[in-house]
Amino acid sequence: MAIISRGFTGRRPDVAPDRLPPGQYITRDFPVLSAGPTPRIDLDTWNFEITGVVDEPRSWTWGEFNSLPMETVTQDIHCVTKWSKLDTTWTGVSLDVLLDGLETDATHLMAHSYGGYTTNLPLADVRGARSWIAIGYDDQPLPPEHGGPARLLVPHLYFWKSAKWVRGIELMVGDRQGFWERNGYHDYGDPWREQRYWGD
């Protein structure tokens, strides 16, 4: 059985061309797609950490994380399986806040999730108000099926880069492929360039 899906199909609605990448279709639903089962995560033992090539590793418990500066953002999201959902509203902590003052020579990061999922990103793509660790969706706690209690949110890339159930980021000098990248998905994943799979 193939592990790569060529995606959903549907009618392409009339939207501003700068909001819907090529090959995508709008959905009002929020499809649930995961590489494995939804993990059970106890908030009493949850923590988020920054490790790897860093002057001093950082770590937050659930309570400590919730005391960090939160913001609410509205973003369009685009799945590699061709659905897009517009105007999604998230609450979370910017990666700019988490990385503030940290000294590193890293060029990339690996996001690590409860359940073992990984995905890689250039460090530049999570800075500059471009990514968050989201703990809320649509003014409610983030549901487990959508990555709760916390997920990475990197809306300018295909949504597999927004790792569910995130537990930390590992800073790296150089790139290393994560789960889907090793299994046929593009290393970067820009929806506007249709970087879905190897060779795109």
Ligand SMILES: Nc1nc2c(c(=O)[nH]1)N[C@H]1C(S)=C(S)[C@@H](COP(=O)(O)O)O[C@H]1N2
Second form
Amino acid sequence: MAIISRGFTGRRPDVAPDRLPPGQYITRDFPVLSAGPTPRIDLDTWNFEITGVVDEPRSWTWGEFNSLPMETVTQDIHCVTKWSKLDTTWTGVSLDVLLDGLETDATHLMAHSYGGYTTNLPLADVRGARSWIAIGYDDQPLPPEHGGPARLLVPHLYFWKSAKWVRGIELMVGDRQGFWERNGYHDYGDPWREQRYWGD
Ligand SMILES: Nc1nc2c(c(=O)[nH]1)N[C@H]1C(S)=C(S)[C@@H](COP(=O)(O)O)O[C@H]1N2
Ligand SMILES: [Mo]
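Pass me the form predicted in complex with the named molecule as well; I've looked at the form predicted on its own already.
Full complex below, order starting with the chain above.
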């Protein structure tokens, strides 16, 4: 997408309006937002699991996960606290790869993180090249404060849906609320429709 070049206004670069959802501003920093401490995660015992409403649960060790096909993608991310960061570059495994050929009646999923964080999503939203389990950021291993060793990345929804330190997804028939969704955040969280909080 094209950047409109009208020069700089203060520190804020002009940006094509179709890149910036309503009520958001652009930051060049990468803020850290965590509801709790950064968990210590041992790669020898790390695994990623697909559980819940599924005939055969799936599970990968760190070694197995790293031999899956990886993609590097550049995406804009939008936090509910109003910062957006454009052109962030991530390396990870598409959820399409992880869910390939899986039989399920599930409509939604709960992402579960080391440390206990949860967030819910419609299953359709993690399919179709729209979400990844990222293990790299800017060609480096994903730093712990940003969710390393692995985090969910769902850039088309507010960034609280992108669970850091993810350890698995639980497939569900019907919806259930995750951590922030129980505490006042919107169930779906589309930044383009400003679905920040309950009732938006
Ligand atoms: N496990 C976990 N994941 C999380 C959070 C959290 O507190 N714990 N915070 C969410 C919120 S509100 C945001 S905005 C982003 C922040 O990611 P960052 O710290 O990499 O910027 O992570 C999301 N994922
Ligand atoms: Mo957030």
